[in-house]
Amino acid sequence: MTSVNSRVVDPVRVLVLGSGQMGCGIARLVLDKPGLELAGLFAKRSERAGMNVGRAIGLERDLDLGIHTDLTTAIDEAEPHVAVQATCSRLSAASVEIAALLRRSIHVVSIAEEMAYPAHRSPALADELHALATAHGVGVVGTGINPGFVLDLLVIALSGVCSEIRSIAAERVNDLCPYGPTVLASQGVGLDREAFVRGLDDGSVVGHYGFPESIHMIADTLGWDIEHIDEQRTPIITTVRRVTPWLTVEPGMVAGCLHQAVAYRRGEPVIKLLHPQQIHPKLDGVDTGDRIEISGTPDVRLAGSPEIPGGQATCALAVNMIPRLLNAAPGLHTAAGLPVPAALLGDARQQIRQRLALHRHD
């Protein structure tokens, strides 16, 4: 057993789970933040085993760390205070890794989309994670650009100036280029129209992960009971050639997915979320951006273009959430239930005030 006292003299040791675009970006950011120490990197891909972490995350130098593909070994070697999970999107997959970390008394920040509001997808699993985290004296939270910020947390924050709300509409038009092949495949990028439809049927094309999570985060915070949610996914067909490091999309092929969700309360649509995602949207004359409109007293409008960059923002949110989580009570949290994360511009240790008792495996 070791402890980190309220002065937090030693750096906060961070284990990153995931060696894709997001995992590597998070690892690089941890290295740049005073008060945080990159303690290890776990990868799910077996071919990554033993690779030097520095080269793997895109640095031009080696680090005194190797990638582990066995989670138990990664934990034993890293002895982390907190882990940032960036390996998957689904709650069912994320919960296995999260539970293993919680059992070792390690705080967890997850960017798995369905972890943004897990009580919607599986109340029983959410209760299990909460109980496990509480029993081991640590916290767990899901975050990210979306879900986790633009189409939910920011909406909730803006609702604070309203005395009454009739409906909410929010849209995020973004560029998928910062993401890796797994995300692109989930959007159907590179398919033809017929293959896109088949992908919707067999589950290989999912569009945006997280609309129900965002809707229920908003609705539960506002005290609304949602009766049902209608979702639609349609292919975005390119008229021009678009090239990414992972694939080339020719005219007539799918460049992305237009996904929308409408939530109903008392028979009326009260929350509408729209999320067209594609690679290089500007090549087809589409400007990216984020827009929120609240119809209420008063009406609220907020819009910005271009989009908040999704890849950079998700990495930053994951790292900036660390002090908020370490200062929170043990248990399962949501982004709406913790203080809004602020940029770590100073020493992260100065933002961690509460006493942390963290079990260690000797």
The other form holds:
Protein chains: 2
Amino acid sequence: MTSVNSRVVDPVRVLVLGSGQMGCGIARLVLDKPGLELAGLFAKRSERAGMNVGRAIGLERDLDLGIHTDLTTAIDEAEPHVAVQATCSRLSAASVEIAALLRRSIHVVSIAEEMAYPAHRSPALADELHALATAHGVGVVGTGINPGFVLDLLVIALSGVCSEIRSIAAERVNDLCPYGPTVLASQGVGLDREAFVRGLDDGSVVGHYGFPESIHMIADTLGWDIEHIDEQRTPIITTVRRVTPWLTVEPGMVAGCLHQAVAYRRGEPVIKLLHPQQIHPKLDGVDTGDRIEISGTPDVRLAGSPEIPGGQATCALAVNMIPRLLNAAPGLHTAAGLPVPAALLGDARQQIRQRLALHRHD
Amino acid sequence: MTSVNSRVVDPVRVLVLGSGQMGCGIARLVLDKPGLELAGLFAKRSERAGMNVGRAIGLERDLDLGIHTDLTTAIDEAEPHVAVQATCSRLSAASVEIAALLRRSIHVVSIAEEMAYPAHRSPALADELHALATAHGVGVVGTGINPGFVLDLLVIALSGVCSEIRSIAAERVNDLCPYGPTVLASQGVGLDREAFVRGLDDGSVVGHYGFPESIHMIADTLGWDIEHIDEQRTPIITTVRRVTPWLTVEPGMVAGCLHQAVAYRRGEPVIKLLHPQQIHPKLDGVDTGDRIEISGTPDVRLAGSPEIPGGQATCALAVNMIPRLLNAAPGLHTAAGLPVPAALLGDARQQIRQRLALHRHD
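With the form predicted alone already on screen, would you show the form predicted in complex with a further copy of the same chain?
Up next: the whole complex, starting with the chain shown before.
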């Protein structure tokens, strides 16, 4: 059973792309994990160039690594087996970096939201990444808490106990307080109702990235054809004062965005995903949490409160996915097509069955 | 992404082993699923020989299939691609049938409890099954609601959002009312306290099968070494009268078995699994349900009530596992080493990537 023909002896060298909250969190985890080695950090922001990685990721010590803002140089210096990408949300941006990595025979775990199920946004780009990964003998997969876990992979896992399913409802109610001004602005926090609507029109208020990805991951895995998806974004108007380090929201103003998506099959709503994101939901009597309800044979209901913390979970998923990806066949994968990422608590090399086949080891 | 090189055109022929509640339930599901074909039913009980499969599995019509009580004949008649085994709980019994199937290049999904993680009971037998499966180009895997899902695979799936874990607690509180006299006797239902203790001694009261399997599946997947497992079985004494079609339990008598297992690592209890099984728990104020709590970074709590119905779920898992197994590399697998089984709602052939490589198709 998963018998080991040849153990990996050297640590798995990991290049982290991204020097924001996620990239730094992932880099710290990589440093902590036996069997993984932080091989480098790539930052898009030019002001990061040359900074010491240790200080940049919040350690109180220097590491023998500098930040690179040129990807080719970062790869040359790091000679990584695998890269974890935390630089962007969109497939169009993510795929450029990913293609460059794949061409160098580097496996890629991406937390870009649209990489959770890239065949939805662009079947052509997904095919291209698959072909490139296959040709270079490496794998690529998207992960993250949402899309990637709570509203799709966990739904799929629970569906396994069902012989029939009529409909699926899942919701994730979270608190935006841990996030910075960019995320808050994307949910319209602090706006008035009219500015929120204008923000939806001009694209500055976006709500959640990833409902179509989650829905298609679920539907394709279960074997459902989806006709169309209705998405709706409405402002969450607070009745109480809510304060964060970044801004204060007075009663009557927008505390966040209630984003929902309903997917239709044969004219019936079969998947309903709800994701209200706001600051301090408890101040207005709203409990945070994750909830999945499957109506079928049998019915399945599972819920947890508070919600699984998104930032911590996304960093963990990205790192925990590394052995799963390295054990998989070359190509583009989705989280639903690999064994579930499990907490990596032992030596990562013990979880990797195949010798890393890399150009520099040839 | 999981691009399909060659679609499977013929239905996947499924032989079901077992004519009890589980075997019949699985056979009915196979009949219902597009892309799967019920190719035969094997029964161990000789009085089933020659019975029509349709009537035996509870249909109100005959099928063009007779029950066979000789496995070789059943295989010869069915010419199956895959067999689903629902004949026994123990590895020693299961492995004899499984070996016979593997030698005929037939994939095997087993719901035998000890097949959920056979390397625990017998590393030698697990190695043998792995070698046999590999040599014959087919796969074998164990599944079921417990062991196989609630207290192990779902725990592992949730662990994926964690970077560190201190301890794991999971419990499944169920109602034995849907089960027959054999299951009730195995939990000591209807005995007095002294007879329950004697039953533990003489092996007639067994509690739950599968805690060591669940614990080792979790620990091995996460990378924890377990030093020892303490198992404890105590009688659940009812304070109220509880009635089932099979027996009546008066106050002061045993309504079920509270079985728990605690696994130790470095002297610390790290995995605690609890499974009280009884008839009519609600009559004594006990709610049924499934609950998982991970203490770590971050903490994760998920729970659902009532519990996922065990019988329905095990039948569904067995059938839903078929495409996952047929897509996997040859060999012995565990549920944690394959993509999670998802509800099979479309044509099973759409979910199967590789051409079925069987002797009869050569």
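Residue numbers count along the first chain shown, from 1. Computed from a predicted model, the values in this text were never measured in an experiment. Think of the rigid core as the biggest set of C-alphas that the two forms share within 1.5 Å after superposition.
Glu231 shows a C-alpha shift below 2 Å between the two forms [criterion: core-superposed Cα displacement of 2 Å]. Relative to the superposed core, Leu274 undergoes a C-alpha shift smaller than 2 Å between the two forms.
In the core-superposed comparison between the two forms, Thr244 has its Cα shifted by at least 2 Å. Relative to the superposed rigid core, Arg193 shifts its CA by 2.9 Å between the two forms.
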